[in-house]
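Let's start with one chain on its own, the form predicted alone, as structure tokens.
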Amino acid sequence: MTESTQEELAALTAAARDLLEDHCTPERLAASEGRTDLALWALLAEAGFTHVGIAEDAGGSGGGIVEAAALLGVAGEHAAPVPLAESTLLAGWLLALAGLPQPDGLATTGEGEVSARPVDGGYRLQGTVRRVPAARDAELVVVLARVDGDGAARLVVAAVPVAGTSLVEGHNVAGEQRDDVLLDLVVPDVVEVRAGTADELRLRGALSRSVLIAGALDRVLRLTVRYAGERRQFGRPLSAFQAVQQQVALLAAEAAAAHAAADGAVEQCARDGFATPASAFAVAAAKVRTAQAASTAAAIAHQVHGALGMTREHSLRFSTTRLWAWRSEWGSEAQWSQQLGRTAVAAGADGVWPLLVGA
């Protein structure tokens, strides 16, 4: 549970603007565009940004989730080209639960099937983490493995060396870093972590990709409203004629029902943890509604810029495409919404309701 008051909240997100304000212009974003931005990730290292919902004690900047998504709203916001969720809510967080020390460069994750088998002089890993951000620029990768050969059913985690992988690089619709990882090497010690840490990782990651999602929607909403007033057709601007005021309106609702869903979800989490049905189920739902909100809200922003919105040459593409891409990290609309209904059969006819004002 977080201790921050509203109003340390606002300075956090506060600073957090400022900063990428100044460094995430069309032309820095453009430039970025197929790597990680180093020199922002420097600053907001500097800054204390990258280690945010990390406990003090554990080399972190202190807080919770609800800062950790606070800050995640902005960066998403702003289409920051840095891996910051999988600094704070992913990696940061796996580090942090197996004791290890979090590097002073970046530490990122993914998903993956990665087996772990003693050995002499340690542990052998075998496996794959999938579509990993960032991991060419990385100084770790940290995985979840389980173990293999001891007869006993573990998870482990192990913080590998990105120069001991071998990557196959590749990046999402937006441009951004998504490599492969594939490891097949010993490392010396891997930390035992409790039996649900798989799913609370997914879980993890699906809400941070909600919250970023949630963030990208006020810039696109944003640039949406602008142009549509300042945009000038049959000696009127756009935002005069009653249909495009309709689909602009469209779009505002689905920001703001995204936002509903993710800031429930962290809410939720934050208050209970993410083992319980209830966190679940939020974590799920916001999934599902951001992603949802992400495809229409898109399709709108470029139907009413018009040809323009899509070229390469306009800003709104750097918002769109990491809609386009986010919505399928860390599990799809489709399997999300799976979940959910197994979720609501599974609760019965008395426990749906509790679930969902639950969450």
The other form holds:
Amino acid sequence: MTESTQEELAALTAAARDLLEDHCTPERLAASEGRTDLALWALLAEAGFTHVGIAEDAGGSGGGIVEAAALLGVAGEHAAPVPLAESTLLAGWLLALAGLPQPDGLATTGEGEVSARPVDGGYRLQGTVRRVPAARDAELVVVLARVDGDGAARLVVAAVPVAGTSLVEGHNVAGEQRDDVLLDLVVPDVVEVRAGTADELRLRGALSRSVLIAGALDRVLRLTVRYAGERRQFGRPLSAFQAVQQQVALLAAEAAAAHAAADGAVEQCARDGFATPASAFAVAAAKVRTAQAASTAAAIAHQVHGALGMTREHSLRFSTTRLWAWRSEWGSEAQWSQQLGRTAVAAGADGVWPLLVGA
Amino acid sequence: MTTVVEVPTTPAGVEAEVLRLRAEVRDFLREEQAAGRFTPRCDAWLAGWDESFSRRLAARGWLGMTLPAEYGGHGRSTLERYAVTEELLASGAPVAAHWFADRQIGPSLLRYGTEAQRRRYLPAIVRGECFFGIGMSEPDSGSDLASVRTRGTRTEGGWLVDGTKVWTSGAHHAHAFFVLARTAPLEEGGSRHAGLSQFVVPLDSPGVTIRPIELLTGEHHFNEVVLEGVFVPDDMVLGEIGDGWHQVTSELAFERSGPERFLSTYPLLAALVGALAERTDSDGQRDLGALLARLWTLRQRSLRIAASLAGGVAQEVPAALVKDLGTRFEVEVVEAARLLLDVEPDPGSATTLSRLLAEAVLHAPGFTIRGGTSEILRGLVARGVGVR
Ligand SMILES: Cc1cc2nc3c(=O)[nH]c(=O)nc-3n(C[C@H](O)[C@H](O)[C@H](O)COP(=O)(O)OP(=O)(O)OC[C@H]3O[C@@H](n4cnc5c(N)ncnc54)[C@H](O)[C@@H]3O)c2cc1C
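Structure of the form predicted in complex with its partner chain (previous: the form predicted alone):
First the chain shown before, then all remaining chains and molecules of the complex.
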């Protein structure tokens, strides 16, 4: 993994921001409601953004999870209707891990229960990958499957053409496609991967949502501060009312907390990989905290915007509906809190502190 | 504090008649659902517009229940009406069409309307044939309601009304609405609340234009209603010219204290209980219990206010309290369901829980805004307890 300097990272996010600012206008977001913005995707691919975080010799653009997370933060901020988390940190990573090529089209993935059984001509895959982003537009669903055999179960990766699956279409509350992908087919080949891959995929999924949330909160805060300054009632801007000031201050605190949590987890995983207890702890903590921030911040933003923010016309919703969706994806904060609590209890009174400080 | 929370108490209605009525409503709702005539949903009192459902309720005598018989009403007690409305809300039934008419327009007409106005509208409201909207808010007047710019100008035999109302729920279906307008200019140093009046305006009047404003979900519930030189004859003035603020304020007490201020997400709460019942462990029961304690308490409070409203006691501050506590509760139900069930909300889902959750998540921000924001309500309460 090559490490970028701060300047390189800033250049990456600035370039992504330039592109997304032009293409994630409220009009464009409204027009691509319920769909993937494939035109935007083509531009991102051309600029080399779709495979950030994947080594160049694996068909990526280089960089590691720090770079991928920086890019995702910008995507979250702009509510970009494209499956960048999937193409970089998730499906893209799985393909690279398995030594499989990145497709020209979209690769996506999700959580699921899939079994692989050796049969004539390859492996029979059976099961469901749930709530998969952009499955309808994707070329490949990258599937992590269990091969039950005589000994311990083995994990394999299969790159499955979407055309060979059936989809149960669904959406999250932001109108982003989340389809269930039903698998019952034979693929010629699968690639065995290390045992911890399923855990890592789940951690990466949670981390991706934390980073997206932190990015989205920047926009929510910006819109809310602006609106509070512009909207007048009782002869004064809303920002002149202490009750409003206090709420906006809480919103700012939530946005800051979400960034601290997401950035901290990214750093931790970049340093130690995902397999250490400290990394699992950091990702869980970040998912819990960013999900809490998403709830509180979205509620405040809407409260300050009054009825106007409840309309389809107002662009606040592009971010708040995504916050409501992403906080529940790849495990809600309840699931991750439970996991944190369980880890702490298992570590015992003297074991918690080392977990918290990662040493 | 006692000055705020003390309201004349009426024992929660346990009379035989209320019990009988409740059972009747439950049977009816079971039949309706079994026949596939409605699917329970969250926030159905805003989102569930079904005129034929309203008329079936009317046929049972469940609209305009407390209105006197001389206007077609059923002369029932407030507690009887309360029992019927809370049963309807708890079942997520589509009650939006008649909601405003039944809740506040009827009582307002009875209190402030002329005999002719009562005869014209009350029997139709009771039959479920006349639906109303509320024209208070404007683009520049939300919380600061007294700043409305819609103007009534004196003309031969009545008033010419000009202005723009927004967020007018149901205006695209309703027959008429109450318009709050300024009929006398603000006087330097005078009360901002003086010079306001209410008009009854049929929505098909010449000069009225209704445009949809879509909710963030894409649903069409509220509207922009533009009034351009709309002629309102003198006999369609509601109450007294210049007394609009006082009238609107008393309307708001009806608007803020009812069971719809804490039951908007009840269908989700019921589904949550159902889901927890299927679990083999006791996870979630403690959180559920805490929610139920709050709900039970809210209902006690709201019932007592209903009883004293019927007795003509001003209830502005207690109603504000109920709405603030109640709408916060509604939002907490959403959070609890989301966290206890690990269900991802999907508005189009065939899974009831996922759909109900999506409806609740997407409608929840409006709970603490509509009918007066939480901040404004707390200001009222603060003044009530004497800290402002
Ligand atoms: C779903 C829905 C249905 C509605 N239906 C109707 C309807 O049928 N008829 C109708 O007339 N209206 C309707 N409304 C409008 C509703 O009454 C207004 O939205 C509400 O009064 C708030 O006004 P606003 O939206 O302009 O917010 P604003 O008044 O602009 O307030 C924005 C924010 O600033 C805060 N704020 C404002 N002033 C102060 C202050 N002095 N101190 C502290 N904080 C302050 C508010 O609390 C809020 O958080 C509806 C609204 C919704 C959401």
